[in-house]
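Encoded as structure tokens, the following chain is the form predicted on its own, with no partner shown.
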Amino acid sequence: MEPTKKIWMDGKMVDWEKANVHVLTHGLHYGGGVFEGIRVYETAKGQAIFRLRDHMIRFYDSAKVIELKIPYSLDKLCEAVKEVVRVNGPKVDYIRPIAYYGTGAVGLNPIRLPTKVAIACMFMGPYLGDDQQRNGARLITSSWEKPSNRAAALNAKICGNYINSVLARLEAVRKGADEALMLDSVGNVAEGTGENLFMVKNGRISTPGMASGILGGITRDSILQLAPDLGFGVTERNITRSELFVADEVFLTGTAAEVLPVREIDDRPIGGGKPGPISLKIQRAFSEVTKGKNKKYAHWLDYLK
């Protein structure tokens, strides 16, 4: 990751180098915060934030999880993201807010600490890269599994969760994998580390519901509202592992990885082995819609200029 010039800290642009936290930040300890991230894409209108608010507003929901007070609103927060970017250049392409309990206390109580908040970007490029973007990414289906819902909130994208979901991305990785799968705690598919999982049965897509303990990820719900435009049904269900070797079609949505098709699970080849045409036609109709291609959607785009 290559460094850009500034980050947002609680109100000020901070050098990269300087953008620092104590080493008994709270937030650091037990994983008490919440955070975001969003795309950054190039139209010919010239830079724009896709769906910046939506991902605002879901990170203050997520807080209100945890009990942790935002001091600024949403407004000002939003436009907080824009003038990270504006800083930081052209090359940026993800931007990662991150708010957390601060420093005052070790105990797990953190009811008197203060909250901190900050903004970063950054240039990410394809998540998985180039080849699995283009071809499809290999999964395994990981031995951890989702906590159940009784065990954490799982509907908020809160930092302490993502334990559980860096155990398997190392488990896939240790394998030869691109990306694991994760079942949720009574052995149905959940989602990936970092994306939902999307599945297609003779011209019909499923997808998990909430239930399932997965994110309610933004780019997933960008694919339930596009799916109808293009003659495509999306029904939430329980899906079983088995139900995915003998799918069509398999693909991955998250704003890091986009519309990711899977073209291999533990071994077995999805379909017919290679991206299959839903799933390449929902990421041509995503791409679009990130490039400001589709006025049906370009209120999903705050441009920078």
Ligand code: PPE
The other form holds:
Amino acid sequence: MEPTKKIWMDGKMVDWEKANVHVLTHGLHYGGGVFEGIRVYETAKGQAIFRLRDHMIRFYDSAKVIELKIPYSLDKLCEAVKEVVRVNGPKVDYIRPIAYYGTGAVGLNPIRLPTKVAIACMFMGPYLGDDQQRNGARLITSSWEKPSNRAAALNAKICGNYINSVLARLEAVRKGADEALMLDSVGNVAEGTGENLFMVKNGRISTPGMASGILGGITRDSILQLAPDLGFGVTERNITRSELFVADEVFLTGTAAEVLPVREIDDRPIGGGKPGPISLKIQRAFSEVTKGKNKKYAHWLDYLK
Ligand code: PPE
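Starting from the form predicted on its own above, please write out the structure of the form predicted together with this ligand.
Now the full complex is given, and it begins with the chain already shown.
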């Protein structure tokens, strides 16, 4: 990762190399923090942030789940996000806000700890690679399942939740795949380690519902709204692993991954082993929206200028 100039930290712009945290930070020891990932797109009217307010609302919701009090208003943080991108210039395509319990005492109870907030941005490019974005990703089903809804708060983007994803991603990479497919605690399809999942069968699109322990993705929500414009309904329902093996198409969605076709799962080609027509249509439509070429969704873009 290339360093940028500044990171917003607790109300101030700090030099990239000085944006450090204390080793006794609760968020570091126990994962007591929440974060967001937000894309910045280049459009005809300059840089625009995609669904900024919706991402920041989820940020506050995630914080609420772990009782982390963010000492700034939503408007103030949305403005800070824009300011970070302005300060760091045109090469930036991804923003990472994070809020976490700071330092004060060692121990799980975070109640008296200060809240720390930072907003960084960077250049990310295609999440899993250029070839994957164009020709499709190869997945393996992870041997690590997602925790149950009794064991974790999976609708919240909590730092500590991600160790499960890290284990799965390590396994996928070690086995030569691009990404891991996570099953939920009863064995149904949940999502990728950092993406939601959709499948297409006989022209019908389905995606797992929230009860499968998924993160309620902003990209997922965008596709739920966009797909009907293209003539496709989307059903939220339980999906089994072997349904994916006989699906016509599978694709992943996420801020980092955008719309990412899947060409293989567990060494089995999906559909023709290449991105299917509906995945490509949705990928193209989503890309038009993010580049400001679809008037209907113009309100999803926050221009910097
Ligand atoms: N599920 C998970 C577990 C997840 O982390 C993400 C985002 C999604 C679904 C898709 O949500 P949304 O971005 O709102 O459409 N993953 C973020 C983190 C990626 C990373 O490697 O870090 C992201 O895409 O920014």
